[in-house]
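Coming up is one lone chain in structure tokens, specifically the form predicted on its own.
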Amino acid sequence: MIELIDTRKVFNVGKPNEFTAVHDVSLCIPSSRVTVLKGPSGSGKTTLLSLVGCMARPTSGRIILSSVRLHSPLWEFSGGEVSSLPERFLTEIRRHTFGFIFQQYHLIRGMSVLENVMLPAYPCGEPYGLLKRRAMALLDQFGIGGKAASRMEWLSGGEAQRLAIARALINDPQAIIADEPTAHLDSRLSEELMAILLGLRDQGKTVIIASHDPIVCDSQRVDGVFELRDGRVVSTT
């Protein structure tokens, strides 16, 4: 479970353009469920997503990851508050706990499909052969194994979408974070994406989506929706 307690995020603190994007939000995101952060542009859902995924620190409040277990030669984390951890520890948590699907995908042009999938795993030091086999298994799972040697920019929109999901899964994360994943997709591809994300939930992964798309927010198979307005949670379903 991921818990936020009185979490606030303020940008440009102390400056004339100071702006509070998230106002004292408290919520609980259960494990192995699909949770949607719903709201229009400017509602604070993307900022909140970045706090949940340890990509940004809150200005105040606490963020607790209660089901995360990490082990390394120098550090062991058995769940707890992450808001005040040093950046090097947050980097490890991001790398091993979360897989990210960005709105623009952020795939690397000029690199092959296979290289794009493998990229987030390189810092983990896994032998290349093992990593390549795992990446190929993911590409095959999403039906694009035959495009492994192709340049990323040669893919169709649907193939690029599946590549982004495969890349998010390369480190076998406990949670998938998706920011407006259907923003540039037609209805058919949006439905396909939701089916994949729901399938990941059924495999035990926690899925957290920021979206205002009715295909996402109104899905009967979504487990919970937090609606945001002006940086505050205004309803929960």
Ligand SMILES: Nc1ncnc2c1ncn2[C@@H]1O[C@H](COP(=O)(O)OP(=O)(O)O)[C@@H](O)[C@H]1O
Given for the second form:
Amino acid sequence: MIELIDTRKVFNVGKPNEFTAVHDVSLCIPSSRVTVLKGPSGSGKTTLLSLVGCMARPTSGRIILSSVRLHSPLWEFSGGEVSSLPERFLTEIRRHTFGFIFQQYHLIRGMSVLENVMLPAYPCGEPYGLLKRRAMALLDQFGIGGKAASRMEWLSGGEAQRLAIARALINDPQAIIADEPTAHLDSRLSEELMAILLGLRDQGKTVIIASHDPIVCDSQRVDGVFELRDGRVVSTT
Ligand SMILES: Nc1ncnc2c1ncn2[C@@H]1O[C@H](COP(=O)(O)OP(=O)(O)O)[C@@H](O)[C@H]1O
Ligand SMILES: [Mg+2]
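What's the form predicted in complex with this ligand like, now that we've got the form predicted on its own?
So here's everything in the complex, that chain up top.
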């Protein structure tokens, strides 16, 4: 589904602090599978995720989303290279294709649980009532429907984690990208998170996780692991 061909990411190009975070990486991330990007801190996992998730553009190389289809009144995308698309198209592809679970969750304090889930869907212009119903269904699915009106900061660690997953799913993305999702969880909650992500895979979602946590990387149930060192893929299993 997602193919990277000789993808390179250089920060601060042409400046004294120029730094190549990803060196000509080529890899294929299959659809409806769990793929892990494994590697120590600084190995380029987050940078690679941001390229895969169309949050950043590669300095060189190509990124191809072959199974993504988007129809909007103004344009149509029927799969292909995304690295060279204009920003507004890239934003639209990103919004419809990917749901993101960030390391610190990036939930918004002061807002309710329900509002946090609905947030990524506001730019899509869906009627409020419909959106609210979809958001409530997701909260119910993850067992936190009863907390919809609570402020996000009142949630326990496990509830906040499930809220982050619900929010990632609000636009019904084909793929979920999770950056070190277990970094702040104890082993029980980490196992629970993995079970949820594997369950999403079983429902057909493509799951891409960056992690160096053995609970994630060494799980027998993940489908593929790319190991990174200093911005290069050093092994594939
Ligand atoms: N915006 C940036 N500007 C300059 N260097 C960066 C930037 N983002 C990341 N880096 C550098 O790229 C390398 C890889 O970072 P990152 O992708 O965050 O690694 P990881 O997620 O594996 O810890 C690190 O050395 C980091 O300092
Ligand atoms: Mg990182």
